[in-house]
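Shown next as structure tokens: one chain only, the form predicted on its own.
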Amino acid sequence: METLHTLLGPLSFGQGGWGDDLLKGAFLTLQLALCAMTAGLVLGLLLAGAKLSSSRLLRWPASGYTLFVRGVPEFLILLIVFFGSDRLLNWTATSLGLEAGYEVPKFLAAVIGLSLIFAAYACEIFRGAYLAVPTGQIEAGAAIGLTRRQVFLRIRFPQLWRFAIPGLGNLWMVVLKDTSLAAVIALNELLRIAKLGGETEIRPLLFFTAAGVIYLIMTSVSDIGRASLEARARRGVAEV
């Protein structure tokens, strides 16, 4: 027992232990993922609408955006957003006759970067879910006198979410783990805290293993939530 206590001592809570810091890092990770997902869902819906539009002025920029984001390493996108947002903010300030020297908060930069990544993939999920709704149901809605708006809100949109939930659930898992990329901009999320703890205590394997267990707990709980939402969305739908 004493040996186990010695082994896990650095992970203890309170003074001298890193347990509190790891939990704070995990909480920041969840905050970052939730904010990125929320913003990414909104942007993803808008991008999907643009790609489904009959207007080339909307379709082409949206297609170009998703092609760029999906074809460039996520790590690189986060760096571009982090350093580019500072440049843009200071250029804007200078153009308005204000003093430069502004710095975008690391958390905000990470949220923007991850939400841009999330949106590109969510766009394709929403587009596929939109097209997955049976055409016959849309025609039936029009046949009984529903307007295009009513058909969308009452028939297509509710089913769009049913088709999109599995993909969005998987995407949430990816974004939850991708928050670790924010360590490169010195944001104290879970992986960075684990790295700092491992270097300080000279026990990197212990701290990275602890971080892995915490990630596994978060993703396992998320998967249970996804399965619950998916089952709820399928209520009343006959299994084929």
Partner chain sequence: MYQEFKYLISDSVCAGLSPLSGDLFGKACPRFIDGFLVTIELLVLACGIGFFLAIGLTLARMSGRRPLAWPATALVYVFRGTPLLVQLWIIYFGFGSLGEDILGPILWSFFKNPWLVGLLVLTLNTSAYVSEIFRGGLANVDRGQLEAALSIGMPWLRAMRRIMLPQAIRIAWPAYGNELVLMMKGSALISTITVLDLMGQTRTVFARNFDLTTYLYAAILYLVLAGLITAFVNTIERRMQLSAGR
Contents of the next structure:
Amino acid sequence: METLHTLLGPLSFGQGGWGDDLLKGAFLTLQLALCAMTAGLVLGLLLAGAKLSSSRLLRWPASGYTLFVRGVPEFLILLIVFFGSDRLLNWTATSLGLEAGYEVPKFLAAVIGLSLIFAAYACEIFRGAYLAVPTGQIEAGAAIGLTRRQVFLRIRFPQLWRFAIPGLGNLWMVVLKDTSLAAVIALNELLRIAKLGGETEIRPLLFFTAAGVIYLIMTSVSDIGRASLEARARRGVAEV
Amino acid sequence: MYQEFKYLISDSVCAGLSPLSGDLFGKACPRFIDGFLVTIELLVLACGIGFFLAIGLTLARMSGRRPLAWPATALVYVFRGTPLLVQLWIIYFGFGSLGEDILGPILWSFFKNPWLVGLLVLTLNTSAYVSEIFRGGLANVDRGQLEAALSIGMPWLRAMRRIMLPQAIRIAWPAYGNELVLMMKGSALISTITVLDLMGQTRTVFARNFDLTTYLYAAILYLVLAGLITAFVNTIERRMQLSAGR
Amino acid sequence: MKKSTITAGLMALALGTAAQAEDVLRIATEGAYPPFNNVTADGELVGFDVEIAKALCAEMKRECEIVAQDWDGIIPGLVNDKYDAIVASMSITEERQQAIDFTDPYYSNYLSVVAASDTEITQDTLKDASIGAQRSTIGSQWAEDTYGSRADIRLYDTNPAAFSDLKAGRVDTVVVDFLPGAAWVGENDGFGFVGDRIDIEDKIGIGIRKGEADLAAALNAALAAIRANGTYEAISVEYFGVDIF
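Can you return the structure of this protein in the form predicted together with its partner chain rather than the form predicted on its own?
Full assembly next; the chain just shown is listed first.
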């Protein structure tokens, strides 16, 4: 028992222990992932709309954007957003004649950075899901006299989620894991707390392993949730 | 020798680019290209070794023998379920902190070297993801073929290797190509364990000039790399289609 | 250390904060550079830099707010007006002067090379050894400029990370400012300096945004005043036993 205490003591809860801090970090990680995912989905939907539109003016920038994001490391994008967002904000402020001195909080910078990344992936998922709706159904809709708008709202859009859910479930796992990159811009999420704890207590192996276990628990729970969501999405659809 | 050869390459590339490149890129050019070569080197090795390791892992997982299947399944599960950055830090800062006294001279000579630790983690990480991709590919190959091969007396391992896996890899190839690009993007994280890959060199340059265009130059180099990988994947894909059509 | 960083993280959740009222002088320090600036277990910023900053504020009769900021982002933060001055043992270099201005120096810095006491490395053979340093410090820049970008220079995000690798034996030497180096060597048996401290004519100043002449003048006047009235020397002796000006 005593050896166990010396072994795991630094991870205890309360005074002098890091257990509660690690959990707080994990909570911030979840918040970050949820915010980034939500913003990423909205942006991704807009991007998919632009990519599927008939206007080149919308299509080309959207394609260029997804190409860029999918070819450049997440880490690099996060650093560009982190160092660039303040500069952009203050430049805008001064050009509008306002006084400079605004800062983008690290959490917000991390959400912006991560959601800009995931938007590109979500865009591809939505686009694939949109195109996955069988053309027969679209033609059938047109045949019974539905307008293009009605076809979109009544036939395509409701089915979009069904086709997109496996991809989006995957994306959520990626988002959850990629929040760890925010540790490098000194946001106190799970991994950064583990780093601080490991350096202070001089037990890096213990702390990083603890962080790893917490990530594993979060991804495992997500995986179960994803499986049941996928099962729901398939409900009432005949297996091919 | 090899190191000097790499330096020679980046010096010649930079000399060639010098009439075109701007002031900032010109000054930092050898650093960028040195880092670019380190990134390529690590990727080629990690993805090369990882490919075969992934095949081994897939076979072990599907072998039906617990002493083989369980460790392989656990390894894939852990490496897919945790962030790459955490894996890197557990192994470099975590295990590395144990020092020579605990790890012994042989293990220590390995853990001492950040480049080798980076290569190890990238290899294990990619093999876990690729193994899952191959498993997905195998699920789409008609199982009857395996049964047919077994029924004519072909050993299971050979049946998998000669009949099932080649088809699975062909089916999974586009997904494998995606994973290669993801691995390239993930490799930037080894800069956090003191390896001077493209990202490490970029951060060092930025730390001195605070010029955001430094990051844009790095982004362009990474995009070039992504383009090269995509071209490679497409070439192989075309060849596989050709040989499949024969 | 931990409590303060966690609160700081939570506070950062609030949306963009505008510049505070003009009368409060916002000063940034790193908080990870003992004995010059670090954070206690209670979350308080302490150290030589912090004491000097407080003394300067008292001398100028201005209210000050001292915040911790990671080293990598400390100059960008100043440029973006997150705070008005950096008192974080920052060397005055030409490169930095392109981005920000400095006050008069408030102490002289020397570099040192730390290694295991039984090492055979000398300053002359340093180029063949692996050299650890914190990224974007005067030490890492000296190593890069002296030995070139292709020497085995390992760059870390913080000084403690570099020292931790030195202790594990993963890097042969660490190039670090002399006084923090001496503090670490004092606490770790079996490690010492390689050769004498290195004079690179390094002066430490307070970083301020370009063009803030009034602030520069006020800080310089206050600095001269605490030099003259003995406040500076008292702080320096308290931390280092000598006047390090």
